[in-house]
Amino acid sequence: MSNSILNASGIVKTFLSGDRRIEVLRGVNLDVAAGESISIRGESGSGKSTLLHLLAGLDAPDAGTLTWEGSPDTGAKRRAAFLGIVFQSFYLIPELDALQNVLMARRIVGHIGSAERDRAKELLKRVGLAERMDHLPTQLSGGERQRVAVARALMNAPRLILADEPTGNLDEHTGSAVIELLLGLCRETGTTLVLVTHNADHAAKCGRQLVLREGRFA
């Protein structure tokens, strides 16, 4: 069997500007081994949160295949189950406090009862918020928000974990901290995780390394 938990073959994304059709990806290909740790650098328009997007089912290519552990199906309510998104900007849900921001992961698969309160709280001592669970988003700080979005990434368990620049709003030392906890969960539970940084650092920190470059991997 395949240890193959993501595949992305022959990947092609065009956006248009006026008359001008972009070729933003020309054919990108990955495979990703479970339990890797991935890094995707490139310059700024070089397609880097197009191709997240991509392999999290978010849009859809113009070309190419997707497959996640050999399935094409990558329908809202698999990706649920399967794989937890950090995004660069928290989303978190401003009326609700930090447990149940976490939560709101799991309400979209299932039903929540005493495990899965458990749980949450069990990973928001994880990230350092411990005494934090019952505050809104507007009562911490970056870091701390940053925290509860991984947290809430890995509330279901997932298999994959895609990071789109988590420490883009963050200064260098807490987006170091954030990046050093999210690998640090990442190994301790086996999930996979592909993070797509500007940071040469933190890229450096991830398994392998790979750079975007003209559309394609360098």
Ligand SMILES: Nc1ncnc2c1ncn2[C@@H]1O[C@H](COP(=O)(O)OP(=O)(O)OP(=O)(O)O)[C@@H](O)[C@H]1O
Given for the second form:
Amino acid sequence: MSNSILNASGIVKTFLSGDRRIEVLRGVNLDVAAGESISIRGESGSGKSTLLHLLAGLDAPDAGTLTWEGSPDTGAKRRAAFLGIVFQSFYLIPELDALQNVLMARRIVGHIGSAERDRAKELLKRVGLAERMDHLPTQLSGGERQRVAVARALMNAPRLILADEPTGNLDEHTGSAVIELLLGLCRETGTTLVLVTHNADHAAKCGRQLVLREGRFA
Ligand SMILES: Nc1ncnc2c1ncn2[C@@H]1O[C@H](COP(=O)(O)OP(=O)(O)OP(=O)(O)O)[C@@H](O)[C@H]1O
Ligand SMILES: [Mg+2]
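Mind sharing the form predicted together with the ligand? What's above is the form predicted alone.
Below, the chain from earlier opens the complete complex, with every other chain and molecule after it.
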């Protein structure tokens, strides 16, 4: 597919635990087109996080291929510009305030000047944290922290956002608000979204819904 953002083909991943082999992914195929939103559901332990790590190039499959926009380069430098990741447990840097946390994404790929600072501030405004930019993560609620993480994921104007249960630590109302925000921002900016979630309502908001079962998409 010419407008493929992400292509995974025949992905296999097995973990060895003592003398046990855990065959987590048994030939996952996935092609994601530019601008799509896709949800991935599956039972706990079905391999969703494992798959997302592989799609992010953070771990290597035992077999299969992964390309981003048709290219097999999934190295750290390209990753920082190509994709944003949102995790269940936020992973903000505790010593840095909200603005610095968002800017951190940019620091990895290049220079930070006034334009970058303005962009980070604009993103924090968009996620409703205009008044909280100088707050440390400990001074923010769970939902606010996740909104900082969403702003950070968007900082480098990525082509793709991978989100692993981004509402897992939030109450239902706050979680729904974060999902609406994430979907809205992705739609607005044409960013492709792959969302892992246990929540059927959140999954249904995505353009395509997939279920991981017995190591493959059912
Ligand atoms: N580094 C590892 N070493 C050994 N086993 C692992 C490792 N990482 C994951 N696993 C195993 O792989 C399986 C899939 O784990 P994974 O975290 O991908 O599941 P998940 O679908 O994300 O589950 P959840 O919904 O609970 O987050 C589990 O059985 C897990 O124990
Ligand atoms: Mg998981």
